[in-house]
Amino acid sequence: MNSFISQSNFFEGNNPEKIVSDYGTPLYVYNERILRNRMHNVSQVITKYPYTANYSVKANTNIHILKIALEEGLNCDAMSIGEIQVLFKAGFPKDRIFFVPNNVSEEELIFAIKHGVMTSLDSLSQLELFGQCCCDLELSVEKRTCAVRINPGVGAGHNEKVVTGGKKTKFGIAEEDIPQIFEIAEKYKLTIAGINQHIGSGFMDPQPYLDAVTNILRIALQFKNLKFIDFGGGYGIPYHKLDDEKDYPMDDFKKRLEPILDDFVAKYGSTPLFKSEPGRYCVAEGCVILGRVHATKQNNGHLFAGTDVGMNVLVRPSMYDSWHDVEVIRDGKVVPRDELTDQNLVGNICESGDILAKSRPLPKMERGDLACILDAGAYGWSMCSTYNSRPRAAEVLITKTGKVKVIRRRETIKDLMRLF
């Protein structure tokens, strides 16, 4: 693929130079059409049985994007009180929010309980705390309902730091501890309404996920009258799309998933609601970052192009060694990838690790060019920082009609000073 930007008509006819002249750089730019398409895809993963896709909010918490998810029929997973409140603000009712916290305080659990948000407990200790909270609040037995997160013993992901299942991860309750789940539930008169799992993030091979689904359904047979079973998320996206990496094989995955569900339903005797937790798949490809090249140089034969997209703007390459394809825009047009030169695309942060693309074959960049970093919609702005006292970037959305609108204004130095 020579240009994702051109083939997808990402800017919907808008000149990227005009966009950045209006809103500055660095700039997160979203495409509503692509976002809706990806969200629709995950909403149809299971069609034979009751199913909901719970968008994993941590991937991107912009309220305007959450509203799109709501309109596309997705429910949402939240990991904190803050995410629950953002979802309320976006219009999600409590019964379309699933609270999946990790090592949280009594105050956070009480907040979820009081607001009627279904909560999954990640450890026996947290389940015990949840039961104590229910007693302290003097909840009726009918309202003492929760879920538990099971460690499936299977993990997968694009980096070991995003593997969330298996023997070495901090997440979930081990299968051998399931009898203690029932003991704690009996002690506090809790109803275990659902179980959930998550094996990791960004995998492109469906097999580990299918193995984990098979395993969690085997474990589910130990639980009576489950209302729902959540298989987790983690579907990957082709970060190497300019090298023609293929999409996640969603159609093949769905065909292989259905017989596994058929077998479980026949054994269980009833059909619970099935859920998944897509995050990255929903939003990653629907966003690019535009950054200005402010300097070029060579050090001992190594070429560098310095931009205003530092690790404060996009931390994934520094944190996970993540790959993001890069296109070069000059005078509003994508520079063809006909002649490529090894270059290091770097940011403006005072860290040696502030590298977006290392020794990457790219069109030779010049001062004044725009670096267009692809697939930045997931774990991009949501993991931004103000390191080096640099205010966070603005976000704009290109609507289905091609209109560009601000969905988060650029932070200012004054904003940073307010907290002192």
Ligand code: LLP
Given for the second form:
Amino acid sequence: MNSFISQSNFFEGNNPEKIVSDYGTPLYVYNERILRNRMHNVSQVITKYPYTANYSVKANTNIHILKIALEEGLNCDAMSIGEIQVLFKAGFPKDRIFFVPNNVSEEELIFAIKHGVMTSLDSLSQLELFGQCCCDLELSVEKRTCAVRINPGVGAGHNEKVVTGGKKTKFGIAEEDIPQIFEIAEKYKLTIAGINQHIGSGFMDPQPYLDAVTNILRIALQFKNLKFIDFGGGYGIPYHKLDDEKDYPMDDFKKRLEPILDDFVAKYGSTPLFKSEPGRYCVAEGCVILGRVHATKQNNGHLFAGTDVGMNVLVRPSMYDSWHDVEVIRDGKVVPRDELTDQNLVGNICESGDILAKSRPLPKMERGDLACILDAGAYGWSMCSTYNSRPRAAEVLITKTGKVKVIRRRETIKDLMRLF
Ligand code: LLP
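Switch over from the form predicted alone to the form predicted together with this ligand, please.
Next comes the full complex, and the chain you just saw is listed first.
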């Protein structure tokens, strides 16, 4: 693909130069049409049985994006009280939120219990604490309901740092500890309504996920009367789309998932609600970052283009060596990728690891160009920082009708000073 921006009509007819002259750089730019399309796709992963897709909001917690998820019929999973609060503010009712924390305090559990948000406990010690909180709050037995997170014993993901299942990771309860789940549940009169897992993030081959589904369904047979089973998220997106990388094979995945569910339903005797927890798939591709090239130079034969998209704006490349495709925009138009020169696209942060793209064949950049970083909607703004005292970027949404709307104003230095 020569240009994703042109092919997808990402800016919906708006001139990107006009957008940044109105809102500045660095700027997160979202496309509502693409976001809705991806959210719709995940809502259809299982159609034969009761199913909900829980959008995993850690990928992107912008309230306007959450409102789109609400309209698309998605439920959500939250990792913290902050995420629960923003979901409430976006209009999600408590029964459309699943709290999947790890290592949380008593206060956080009490918050979830008091607000009636279904909570998954990720260790025996947290299950014990949850039971204790229920007793302290003198909760009736009917209200003492929760889920437990099982460590699937296997994991998958785009980088070792995002693999969450497997024997060495901190997440979930090991299969051999299941008898103790029942003991703690008995002690505190808890009902285990659901089990959940998450193997990792950003895989393109569905097989490890399908294996993990098979595995958790085998484990589920040990639990009576489960109301739901949550298979986790992790579906990848093609970060190398300019090199024609294919989409996550959603249709093939769905076809292979169905017989696994058929087999379980026949054995279990009842049909629980099935859930998944996709984050990245919902939001990654519906966003680009526009940054200005402020300087170019050659250091010992290496070409550098220096932008205002530092690791404070997008940390994924420096944190995980993640690849984000880059397009170059000059005078409002995408520069065709006909003649490419190896360049390093870097930010303005005082770290040598502040690199967005290393020795990347790109159209030769000039000062004043815009660098357009693709697939930035997941774990982009939600992981950004104010390192080097740089206020955080603004976010705009291009609506279905092509209007550009600010969905988060740019942070200011005054905002940063306010905390002192
Ligand atoms: N459920 C649980 C329990 C999770 O821990 C995660 C992600 C998800 C669902 C959603 O996974 P997704 O569908 O987005 O892959 N910051 C990293 C990704 C870390 C993912 C953490 N957990 C990145 O930028 O690639």
